[in-house]
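Form predicted on its own, single chain, as structure tokens, below.
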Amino acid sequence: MYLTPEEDKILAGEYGEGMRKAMEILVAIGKIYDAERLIPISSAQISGVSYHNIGDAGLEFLRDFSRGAKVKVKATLNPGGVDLGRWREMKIDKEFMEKQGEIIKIFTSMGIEPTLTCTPYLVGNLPSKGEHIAWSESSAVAYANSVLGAYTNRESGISALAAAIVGKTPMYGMHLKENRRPGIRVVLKTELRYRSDYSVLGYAIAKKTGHSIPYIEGVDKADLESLKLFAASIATYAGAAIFHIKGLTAEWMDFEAPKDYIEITKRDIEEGYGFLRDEFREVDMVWIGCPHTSLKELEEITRLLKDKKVATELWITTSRQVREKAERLGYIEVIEKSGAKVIIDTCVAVAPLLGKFQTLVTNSAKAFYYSRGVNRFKVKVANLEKCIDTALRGVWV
């Protein structure tokens, strides 16, 4: 890989052993996958922040590697373990708070924003088309690539802030205009009447598949909320960091649409609700924010909420910024008079809940692949009202 002068020196320890660190971890990945060279990035989105997922071991790791460390390019950060002010409501304990907090101490002090959300486009992070990012979250780099026009990998936690350090990212995959072409097309019949269905469509489309990069044709209309969920879905269950729907994606105009293609029927959306939904009644939580919940959302929740009285645990994560907004509106003194709690920060899909509930309803598939895998709740998908109509029964019915 062509190393121009500068970035010899970097690598030579010249300007620092942070930043020689950091280089040497993009050499190394860009060696890996045969690029050409580094290029310029103009942010970051960092992984690897919760404490349930990186540990003492990721801990230690960190505070090594920030030592002299700043970054060059605006970087923001993924969901935490923890909502810092609500660690007892939670459940969590005092020692894994700490840690939780102590984590967040580091990268702030690398320059990174302590926006603990998944949706960075949704609190200033926001790229132009065609702009070369680094990001790690899946749903992110999904969203950032498809709906955005970005350009970015799905890189690693420890990749990503490497990049943000260096301000450059190596030249491969997404970055690449050729490796972003779709290999599939897919053709939707039927209608998608919620944006749980988005949700649903992602784990259909994935199914029927694979890792095929997907041109999407019969999507007559999809606002952010409903891409956000879409991205989430196809991320999760198709590894997807690309994909394009015929008149709303960035670049659906750039290429032809494959030849082969497979349909998406009403039956297949069905049979995808029905996978997501495992078998059981009474209901310990519902959980609203995978990815994190928008100002829409939440002016939505406070919609169905008000003047009325949750029956069980209702959680809706969502970004600090956009939580201040919403309090400013007055939508989180509604929805939490309600018993429910908007909690910023963190998701299920990150915080220690393992033994701490047993069911689960939520209007994001992406929610139920993690909340099984993780937490190894009983799951189903619904869409939003579903959801919180049974927050207020506290059953499903």
Second form
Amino acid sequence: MYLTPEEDKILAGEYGEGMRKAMEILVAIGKIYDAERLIPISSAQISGVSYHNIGDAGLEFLRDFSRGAKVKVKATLNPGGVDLGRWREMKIDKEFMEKQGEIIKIFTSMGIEPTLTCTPYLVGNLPSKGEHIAWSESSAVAYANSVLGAYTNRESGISALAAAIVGKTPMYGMHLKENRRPGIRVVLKTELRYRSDYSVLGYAIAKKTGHSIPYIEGVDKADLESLKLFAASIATYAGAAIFHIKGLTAEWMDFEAPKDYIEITKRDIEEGYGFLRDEFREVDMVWIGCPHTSLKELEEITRLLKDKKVATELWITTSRQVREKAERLGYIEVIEKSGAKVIIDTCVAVAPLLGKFQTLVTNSAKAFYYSRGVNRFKVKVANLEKCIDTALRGVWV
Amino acid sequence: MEFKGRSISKGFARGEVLLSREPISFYGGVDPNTGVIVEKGHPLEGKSIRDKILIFPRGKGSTVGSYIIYRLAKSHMAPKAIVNIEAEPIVAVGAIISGIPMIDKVDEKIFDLLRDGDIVEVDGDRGILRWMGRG
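Based on the form predicted on its own presented above, generate the structure block for the form predicted together with its partner chain.
Expanding to the full complex; the earlier chain stays at the top.
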């Protein structure tokens, strides 16, 4: 890989140990993927924040690595393992809380904004079309490449951090236009009525197309929230970094529809819901907010919960910024009066909830995957109205 | 006998070979406190990677694996060097942040030509593994 004289100096340690290590990481990744050179980035999104995920190993690394290291570009943080304001209510112990606090402090000391959300694009980290960025958090990567038309690989927490410190990333994969070309045409033969249908569509496409980049036809409309759910789902089940939807996403016009072709029918969506529903009746928890909810979703939830009382735990996860806006509009008061909790800084998938709840209903296929894997929940996926209705009844009907 | 590969993480190490024909996941697959392989059904299950020249095809699993390698190194439970057929970012980044010499792109015949316990030297700067003798 070609390095400029300046980059060589960084690698030789002339700008300190933090910069040297970060550069060494980027060079190794560049070598592995045969990158020609490094390119400047304008933003980073850094995952690996929850103490539940990274553990003492991650905390130790961050402690050492952060000495003297500062980020060069706008950088935001993924959710941690706890709502910093209400850890007691979340049944989370003090030691966890303290370690989580230290992790966040370390990131902040490097100049990273403690946004603690998987939706950076809703809180001011909003790259433009054609900008090169280094994001981790797979749902945000798929959203940024596809909907925003920014260029990013699926970074790990460490590689995104290294890129933020150097202000560059190796040029390979999604940074090259030819690698963003769709490989399979997906024709949707059914109508999508609910946002959760988009989430199930992500699973259904992944099941049929594997790792090919899809070029999807037949989706007439999709709001930001539907695309956010779809991106999260297809990133989870297909490992997708990018997708194209005819008429909707940023780059669909730049490519011809591929010849290879599959259809997604009503039956595929129904079968998807079938797969995404474990067996159970009694519901412990309902979770909306994977990825974190937007203001519009909070407004809809407010309408559904007005003057009602929930019979299960109902957690709505979002970012601090969106919660603050919703608070000013009076949404939070209405939602929490029902007994629901609007939780920030974290989510159900990365919080230490193992053994604390058994059954979960959610509107996100990504949530299905991670709640089962990390916290061993039994899970069902349903649309927002059905989720809220289930929270009010306490049982699945 | 010498194997020419590619430098991934700099440094020099000499030690005993431990071979695994299967990929290794450090997160979930290796006990971060003892360096013992705990993945069920793994050919190295129950064996310690501590102070070995660990030779395996490639890493797999979660990116948290990089941090586990770091933790192993800090508590002196890590391998002395890592040799892969094809490096991927989880193990490569783990080796770099931990200061463990690592090379890749060595010939796959290495699994037939070397035995567990052989003494080898790994030159992480030049991407070379040198056989020094049977252990």
